[in-house]
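Encoded as structure tokens, the following chain is the form predicted on its own, with no partner shown.
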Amino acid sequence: MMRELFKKLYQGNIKELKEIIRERLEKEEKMFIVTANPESFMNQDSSFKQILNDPSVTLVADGISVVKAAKSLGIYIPERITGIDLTQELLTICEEKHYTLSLLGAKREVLEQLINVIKEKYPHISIGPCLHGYTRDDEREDFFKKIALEKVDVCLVALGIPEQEKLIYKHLNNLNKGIFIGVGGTFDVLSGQKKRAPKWMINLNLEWLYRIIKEPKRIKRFWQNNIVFLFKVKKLKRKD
């Protein structure tokens, strides 16, 4: 199931994929970004696999960890692709052509400064309907009827892996265009909330390790997910 994965991740780099996206807003087409990390390939909840394998998803590789990983295994993935870089990419892409931008998640003083930075930022950006991540089953079902009667163009969901992946999932079929993606803590850092790590780990892939040093409980949740994909990556290998 993993090897399968592996073979279903996007193989291009983050420009490459800009342009697919700017051609499917373009013929107003659907499409779903999952951003997969080491806890997205180790998470066993039936219903998020059936979403990961689903050839209408695209899979990108969020994480130097699963570059590595697929490599190994013979796949090459040219760059990892985040989800707050590839966030950045559409907010670029809806700027320039004035696409409409919806926005579900965070907490909502978090979510209200988010619009204003958008605002801001990307003013002919057109801002659709928006919720806050703490809000009622029944809340995010109306969220969803009205970006499909006002046909946004781009639509980010943060609620965390795999809340996030799972309700774009369960309304998909009701929605005629435009591209879904789940962005996990993006909205918190692109607010101004929270830091992103300096732009040297970054280009040193250190990003895991910025945010461990920010937050040091997060090390156990990074032993269950990361460490452990890496032993079962290297059981796939010497499978080979």
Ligand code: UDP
Given for the second form:
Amino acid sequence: MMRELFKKLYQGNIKELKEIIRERLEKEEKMFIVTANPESFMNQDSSFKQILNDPSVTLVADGISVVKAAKSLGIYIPERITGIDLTQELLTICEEKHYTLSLLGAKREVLEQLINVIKEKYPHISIGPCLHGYTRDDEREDFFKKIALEKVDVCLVALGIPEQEKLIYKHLNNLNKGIFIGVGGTFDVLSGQKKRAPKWMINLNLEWLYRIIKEPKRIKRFWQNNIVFLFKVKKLKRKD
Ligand code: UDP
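The block above covers the form predicted on its own; next, return the form predicted together with uridine-5'-diphosphate.
Then the entire complex follows, led off by the chain already shown.
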């Protein structure tokens, strides 16, 4: 089962993915991208597993440990693709083509700040419906109704794994077009609320370490997901 997921991972680099996204946008085709980190691989929620395994869902390797685990199983993935990097690529495309962008998630102030940052840095992006991440369910339902109605081009959902993916998946059938992606803590960083790791740490694939140092409460999550993930991959390898 886990091996099937590794096989399903997108095997190009981010530049190539950007071109695929561009094409989908031009053809007004729907696309749901899930950035999978060890936490996603380890998640036991059955509806989340169904999403990861859905052939129509594009799965990308978010994290060096996923890239390395795939390699150890004979699957070559050129680089990790994070939600924040993908978001930046999407913003560039939206700016260039004057596309409509919708945002769902994060704290109210964070979302407001992010909208201001986008308006300033990307003046040609048309901002569609936006909703912060601490609302009632019916407000989220309304949000997706508006997205469908306004034929939004790109929709970023920042609620954390697996809520963001489950919410997108639930509404996907009612949407005719648009690029949908769950981006985790991206809004916090792009709004300026939280700092991303310094470049040298990102380049050395140590972004995970930075996040743990900044937020020590992540250690338990890190241990549960990443360390156990490595053991599981080793076991899979032994079966080869
Ligand atoms: N969040 C939210 N509503 C919730 C829970 C979380 O909007 O009910 C937001 C939170 O404010 C943060 C994001 O979801 O912006 C999750 O960030 P985190 O860094 O935990 O996600 P990760 O990247 O680790 O999946």
